[in-house]
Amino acid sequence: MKILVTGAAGFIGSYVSRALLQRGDSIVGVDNFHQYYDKKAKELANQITLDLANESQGTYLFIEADIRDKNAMKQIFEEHQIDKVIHLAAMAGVPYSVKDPHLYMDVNIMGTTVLADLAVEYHIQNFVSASSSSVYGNRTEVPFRESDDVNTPVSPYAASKRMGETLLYTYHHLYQLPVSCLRFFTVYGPLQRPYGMVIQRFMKQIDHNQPVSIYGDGSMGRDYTYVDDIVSGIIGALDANCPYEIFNLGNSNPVTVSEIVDTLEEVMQQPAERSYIEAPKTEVSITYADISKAQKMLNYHPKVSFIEGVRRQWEVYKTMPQWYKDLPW
C-alpha cells in the first residue's frame, strides 16, 4: 500500500507517518515547510520519522513540495503509484487566518482542489482529509454532532475547512471519489505545533517565568484530544474506505482554560501567574465532540486522559534543545 501524506512534517502528519511505518506501509510524505512557524521544528519532527523508517519494515520517502503546485503533485502521483491519500497539509490556526485570509483560501481550498483532481485522475482508493471542529462555529448546544448545521463559521480558517468538506463531497458526487472528512478537536501532545497552540504556549510561558495569557475569564472549554488518539481515528478512516462520510474525532471531555493552567501547575510543579485578556471575536465558548459515529464506524476509542497527555507533552518538552523552547508562541 502506497500512501501519500500531505503535511507530513507537521505535528499530526509526522505522527501519522510514523504510525503507518510501524505497521509496514510505504509512505510518500509531502510538506512545503511554510514559514508560519520555524522550519527547524518541522525538520525535527520529520527527522524522527526518517530515523524510524530506517528501523521499520515500512518505507518513507519525503519530498519538499507545495500542494498548490499541480505539476509537482502530478509527478508524485505518476512516479509513485499512490493508492490512498491522507491530506493533512493546510494553513492552520484561527487568529492568523484573520490576518491573511487569502492565503488560507489559496492553500486550503485550491491546494485541496489540486489533490482532488489528481485523486480522480489516478483512481485513488480512499481520500482522507483533515477538517476541524472550528466548522461548528460559536454554538452552545453540546455535544457537537456531524449532522449539526455548520453554516456559520466565525473565522476564515473555519470557513476554509467547511468549504473543503463541501468541495470533496462534490468530487465524490461527480466522480465517486471515496472521501472521509475528519473534524479534529484541539489536538495536543509532544512536539505540538510551537506557535498558536494553548497548551504549548502556556507550557513555554510558565517555563520562561512569564504570565500565562488567558482569554476572557478562563471558562472557555475545548475538547482536547491526544495526538495518538487522533492518529488512531485517521488510520481507522484510511482503512474503512467510506464512500463519503464526515467524522468527529475528539475526546468528548471539554477542559476549560483555567483547568489547563491548573493541570500544568500540577504537572510542571511550578505556579503560574495568570493574566486575563479580552478574547478575540474568532474564539468560541466551547467545543465538545459527539464521537458515537466514529466509535461505531471506525472503532475509534480515545484512551489518553488529559492529565496523562499533558504529562507526556511536558516530559518530552524538558528534553528539547533550548532553541526549541525559545520558539515564538
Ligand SMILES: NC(=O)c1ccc[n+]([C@@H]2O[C@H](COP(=O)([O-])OP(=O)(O)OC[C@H]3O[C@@H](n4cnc5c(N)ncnc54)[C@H](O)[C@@H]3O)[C@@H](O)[C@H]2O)c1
Second form
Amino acid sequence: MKILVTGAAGFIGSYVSRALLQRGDSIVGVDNFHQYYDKKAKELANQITLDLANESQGTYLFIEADIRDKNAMKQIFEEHQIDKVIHLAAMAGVPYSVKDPHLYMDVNIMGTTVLADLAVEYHIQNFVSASSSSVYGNRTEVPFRESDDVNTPVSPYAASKRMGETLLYTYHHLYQLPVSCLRFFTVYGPLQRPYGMVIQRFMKQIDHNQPVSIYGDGSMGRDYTYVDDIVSGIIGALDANCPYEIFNLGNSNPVTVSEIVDTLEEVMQQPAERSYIEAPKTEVSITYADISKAQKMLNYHPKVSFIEGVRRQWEVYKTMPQWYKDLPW
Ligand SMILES: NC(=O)c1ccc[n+]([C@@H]2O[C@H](COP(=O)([O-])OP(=O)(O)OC[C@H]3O[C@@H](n4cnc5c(N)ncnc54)[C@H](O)[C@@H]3O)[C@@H](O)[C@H]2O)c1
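Same protein, different form: I have the form predicted on its own, so give me the form predicted together with this ligand.
Expanding to the full complex; the earlier chain stays at the top.
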C-alpha cells in the first residue's frame, strides 16, 4: 500500500508516518516546512521518521513541496502510484488565522482542492482529511456530535476546516471519491506543535520560571487527546474506506485549564505562578467529543489518560536541546 501523507513533517503527520512505517506501508511524505513555527522543529520530527525508515519494513520518501503547487503535486501522483491519501498539511492554529486569514484559506481550501482533484484523476482508494473540533464553534451543549450544527465557526481557521469538509463532500458527490473527515480534538504529546498550544506553552513557561498565562478564570475545557490515540483513529479511517463520513476523534473527557496547570505542577514537580488574562474572541468555552461513531465504525478507543500523556510529553521535553526549549511559544 502506498500512502501520500501531506504535512508529514508536522506534529501529527510525523507520528502517522512512523506508525504506517512500522506496519510495513510505503509512504510518500510531503511538507513545505512552513515557517509558522520553526523549521528546525519540523526537520527534527522528519529526521526521526527518516531514521525509523532505515530499520522498518516500510519505506519513507520525503518530498519538500507545497500542496498548492499543482504541477509538483501532479508529478508526485504521476510518479508514485499513490493508493490512499492522508491529508494533514494545513495552516493550523487559531490565533494566527486572525492575523492572516488569506493564507489559511489559500492553504486549507485551495491546497485541499488541488489534492482532491488529483485524488479523483488518479483514482485514489481513500482520502482521509484532517478537520478540527473548532468547527463546533462556541457550542455549549455537550458532548459534540457529528450531526450537530456547525455553521458558526469563530475563527478563520475553523471556517477553513469546515469548508474543507464540505468541499470534500462535493468531490464525493460528483466523483464518488471515498472521503473521511476527522475532527481532531486538541492533540498533545511529545514534540507537540511548539507554538500556540497550551500544554507546550505552560510547560515551557514553568520550565523558564515564568508565570503561566491563563485565559479567563481557568474554567475553559478542552478534550485533550493523546497523539497515539489520534493516530489509531487516522489509521482506522484509512483502513475503513468509508464512502463519505465525518468522525470525531477525541478523548471524551475534557480537562479545564486550571486542571492542566495542576497536572503540570504534579508531573514537573514544580509550582506554577498563575496569571489570568482576558480570553480572545476566538477561544471557545469547551470542546467535548462524543466518540461513539468512531468507536463503532473505526474501532477507535483512546487509551492514554491525561496525566500519563502529560508525563510522556514532559519526559521527552526534558531531553530536548536548549534551542527547542527556547522556541517561541
Ligand atoms: N494539533 C491539534 O491539536 C489539531 C487539532 C485539530 C486539527 N488539527 C489538524 O491536524 C493537521 C496536523 O496538525 P499538526 O498539529 O500536526 O500541525 P503542524 O503545523 O505541526 O503540521 C502541519 C504541517 O503542514 C505543513 N504545511 C503547511 N502548509 C503547507 C503547504 N502549503 N504545503 C505543504 N505542507 C504544508 C506544515 O509545514 C506542517 O509541517 C492539520 O490539518 C490541523 O489543522 C490539529
